[in-house]
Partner chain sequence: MNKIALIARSEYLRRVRSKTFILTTLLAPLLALAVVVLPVLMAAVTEGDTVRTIHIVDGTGQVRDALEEALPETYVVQRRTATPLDSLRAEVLDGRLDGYFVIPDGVLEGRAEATYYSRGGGGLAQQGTLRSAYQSVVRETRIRAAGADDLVLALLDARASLDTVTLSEEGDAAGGVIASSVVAYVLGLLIYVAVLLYGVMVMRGVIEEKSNRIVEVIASSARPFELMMGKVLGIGAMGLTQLVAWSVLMLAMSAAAGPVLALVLSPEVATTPGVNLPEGVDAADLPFDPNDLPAMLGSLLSPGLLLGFVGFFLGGYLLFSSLFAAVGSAVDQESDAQSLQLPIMMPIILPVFFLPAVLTEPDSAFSVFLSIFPFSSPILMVVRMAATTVPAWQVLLSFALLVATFVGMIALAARIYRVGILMYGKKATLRDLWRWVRTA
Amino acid sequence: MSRLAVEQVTKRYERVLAVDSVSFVAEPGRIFGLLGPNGAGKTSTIRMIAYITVPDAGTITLGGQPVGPATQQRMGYLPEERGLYRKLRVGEQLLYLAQLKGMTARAAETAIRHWLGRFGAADWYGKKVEELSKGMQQKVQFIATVAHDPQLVILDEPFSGLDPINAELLQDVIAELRAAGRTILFASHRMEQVEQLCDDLCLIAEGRVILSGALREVKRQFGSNTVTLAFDGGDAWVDALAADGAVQVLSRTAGHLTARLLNDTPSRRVLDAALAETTELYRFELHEPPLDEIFRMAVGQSKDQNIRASEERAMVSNSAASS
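Now that the sequence is in front of us, could you give the structure of that chain alone in the form predicted in complex with its partner chain?
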């Protein structure tokens, strides 16, 4: 069983601090979501875990062993930017990549044929990659990531470019890997996917961890302060509530509303307004905020803290200068 532990890892590129004292632990048999907007430091962190680059400070261990050439053999990495040799045949390509992970040619071929079968692609073995569609190439790349049965599977936006059927197939496979006790690191900025898949998560922004823990804990932390309604009829009452400062609209389409309750507004107030104004009400629910909302709040808070911290520093230096 291989536990991935990232401790106080820092990476600086020239003048940019890409990763700033990041720590988290991904447990075997669980899916760990690494979330953050583009440029937050996800890829930089993953590259250090994959031992493609080395941290300036901090340690990364897999199963207690510091990452290095040995741990590279026990992990598979699906980068966000996919890449295969276009002129090479699928079988040959997968064989080469699996052998680079330390497999013998014979074992690699068995594994590759198994996985191609699993993805309904047994007859691709002799096809050139450039003959395959984008979605098919994606599957080939996924097989390259898992063919050597790695302890740690790193998937950076694995669903991008997949149609719903293949996305579901991939979800099933990921669930199997999880059941088999693999450690799965899932990086994404698609919050609804993370919400569906992950057991634990870690939000990073501007190179820093701003929120981490089990998905359920994190959501509970933010409380049940969000309402979702489905209705027929006018929605001018929504504007009235928002103008009063009672709610903040999160998403709003014809006949659908998700809003956050502000200033301890009771949910009843929204329900009353809706009952009075709409012709039909199909759904009213009070629930935890969606992950993207949590993310937005967490990023906002962390920015406020930064500003406050820098203001305090400025004040301290001012008072130091004046004294």
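Instead of the form predicted in complex with its partner chain shown above, give the structure for the form predicted alone, please.
Chain alone follows, minus partners and molecules.
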């Protein structure tokens, strides 16, 4: 079993506290989403898991073993920044990287040709990386991540540069890895992908965990107070509801609306307004808020709490200085 456990991990760079007592567990056969705004500490945490850097405090284990050179052999890490040698040919580069992970040349070539075929890229073997598009390079880098059959797969923005067809193919492959019992750590800014793929998540802001748990449980915490409508006709009724404090518009395009109910507004009020003002109503759904809205709310609440804590510390300090 390759259970990844991050326990009370802290990392500081000079005066910057990048990771502050972060804890979470990623289980085999599940996809764990590691989320956060820019500068939240995600990359610092991933680098410690991959043993590129080490924590100042806390522990990280994979399958009960502290991370280190031995666990690196059991990991595959796809970083957000591409790290391929542009002048090397795809086959020789993938062979080199797979052998660094302990594979024999024969086993590595078999695995590489399998994965190139899986991505419809069998004829890339002899091409130089610089001849490939960004999306093609991303697929090569993904193959480098999984060719040695790692127990832990770390994916940082894996869909970067991929068109919708290849993004769907990669989603299928990630789902296959989950079904095969791999532990998958998935970091992304694209909340719709996280919502589609992840079983569990951890949201980090300013180096601290502010939200974690199974995706379904996290969404339930925020209640079913979001409505989505698809319709034909005018939408002036939306402005009237928003001006009255009944809803907060989350997304709005021609014939489509997603809004959060405010001030105990019943969903029936929105439905009645839509039925009265639209020419056709195709969809009306009351549901939990989308993950991107939960993300904004949770990060906003965290910032508000930090501001209040800072103000309270300042008041205590001023009071002590004046006494």
